[in-house]
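Listed next as structure tokens is one chain, alone, in the form predicted alone.
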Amino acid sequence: MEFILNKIKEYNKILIFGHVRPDGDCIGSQYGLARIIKESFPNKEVIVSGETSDYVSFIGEPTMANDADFKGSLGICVDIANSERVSDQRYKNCDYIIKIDHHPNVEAFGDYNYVDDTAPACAQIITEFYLNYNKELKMTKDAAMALYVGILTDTGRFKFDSVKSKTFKMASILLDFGISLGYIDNKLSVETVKTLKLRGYCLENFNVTENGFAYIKMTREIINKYGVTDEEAANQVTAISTIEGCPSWALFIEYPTEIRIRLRSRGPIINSLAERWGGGGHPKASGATLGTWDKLPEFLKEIDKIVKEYKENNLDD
């Protein structure tokens, strides 16, 4: 982290970016560092590049950097396993580039990487990177807001396995600097009308598998028709994470160049399974790529084998 810091010292001219289809811990992980930056080195410009969000675009809303902004400038890469889900790839004109992450460092790329895959989410490394050097860094309550919210949606709400006393420790440390839980809560929970009815047929629509995995086909033409944003359609994940009996869940979401899948567990480890179909993640929440839906029912062959031998190696669960 000291090396970071000094890297920080050392350029003028410092862009912080993100991965493809952005999620709260990435956009709060992007905005949390740099607004400390900015607040701690006035003179210093900073630009945070990439995709936006809209389920967390009151925190910022990044822009794509123009191409003057690379020549001379140290990159930030945060909240990312492997270079090619950098949302903007120019990120290789940088000058000098760290990334720092909490996923498996299933590739290290750029020049430096800062990677503690035992942190439930990029935000929490950031944070931690404040206070490790809050003599020098300074932070904001827009900056405090920014992690807390990377923290909260990486961690289910605090739900997940990963959580340990630190996240409790650095989410009361963001607290203290005056952010409105209720604020937050209302930007997080409110939901439109459509999405609303999107997860009414998602509740109606889902499929079990023999052994207890659900999942939900999300088709272009159910999208169009619910008139939905992707982001919106692909956050339905959520919707049947609650079936009893069914320890592992997905969304099968149809982009308009591929099918992406959306894959969670309350038990079965489930990483390994998201390398082999081109994607990865942590072992209870990942993401892969299914290609065509003539590949589905080899997938869900393959799930469904995992989800039956946790349940026979876990007869209390």
Given for the second form:
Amino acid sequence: MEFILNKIKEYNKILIFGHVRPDGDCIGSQYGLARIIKESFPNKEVIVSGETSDYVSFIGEPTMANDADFKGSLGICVDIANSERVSDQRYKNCDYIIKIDHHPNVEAFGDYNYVDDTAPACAQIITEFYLNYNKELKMTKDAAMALYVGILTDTGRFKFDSVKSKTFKMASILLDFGISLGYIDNKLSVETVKTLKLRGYCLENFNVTENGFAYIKMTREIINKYGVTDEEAANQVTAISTIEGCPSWALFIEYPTEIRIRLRSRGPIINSLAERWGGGGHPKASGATLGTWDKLPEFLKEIDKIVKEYKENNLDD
Ligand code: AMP
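Alongside the form predicted alone that was just displayed, please also present the structure of the form predicted together with adenosine monophosphate (AMP).
Shown next: the complete complex, the earlier chain at its head.
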């Protein structure tokens, strides 16, 4: 981490990148880090470049940096395992590239890579970075809120096994900067009538395979019928996360150019399957590509086998 701090000191222009279809941890890590750097070194230019997320737009809304911003800059990519998922591919034009991430280190695409795949959120790593050098680095309330939201969303609200005592320590440090949990919860939990109705559709229409893999088919037709954004539709993956006898589940979502799989688990390890289907991710939360709907039976056959094997060896689901 000291190496990262020294690199930050060395450059006057720093760009911070996230991944395609960013989530709370991505946007939280981008803005958390950007705000810490800006507060600590006011003369540096810090630019958050990338895609926005409506869900966490209250943290900040990135735009794409100008071409001219890249010359002589330091690029820091957060919450991204592999190069092709960086939402601004011009990141390669930065003078020096650092990757900070918590996914399995499938591709060390930075000139320097700091990866801790035991951290439940990239925002936890950024908080630790701040804590390690808090004589030199300064936190702000807005930075703390961004990082807290990153940790909160990537742990399913502190629910997953990946949450350790360190996670609570980092969260408590962030809380001391005066952030409002009520405000954050309002922003994350209040839903529109449209998304609630879509959730009703998902609860009525999910499918279950022979051995207990639950899934939702989110077609363009359904997205259009309910009048929701793609992001709102994709977020429905949580609708079927607590079905007894279904330790793994997914939402298949039809984007205009591809069908993506948002694959989840509370038992079976699913990231190697995701890798075989053109994706990757964490052992219990991965993304992949289906291609076309006619590939669905093949995918279901593979995941159903994984669930069956899991159940044969585990008695708890
Ligand atoms: P998602 O369902 O898009 O939220 O993805 C779940 C997790 O898998 C996230 O941590 C993503 O970063 C990761 N992931 C999703 N798609 C891919 C991919 N194509 N390659 C590698 N990791 C991915």
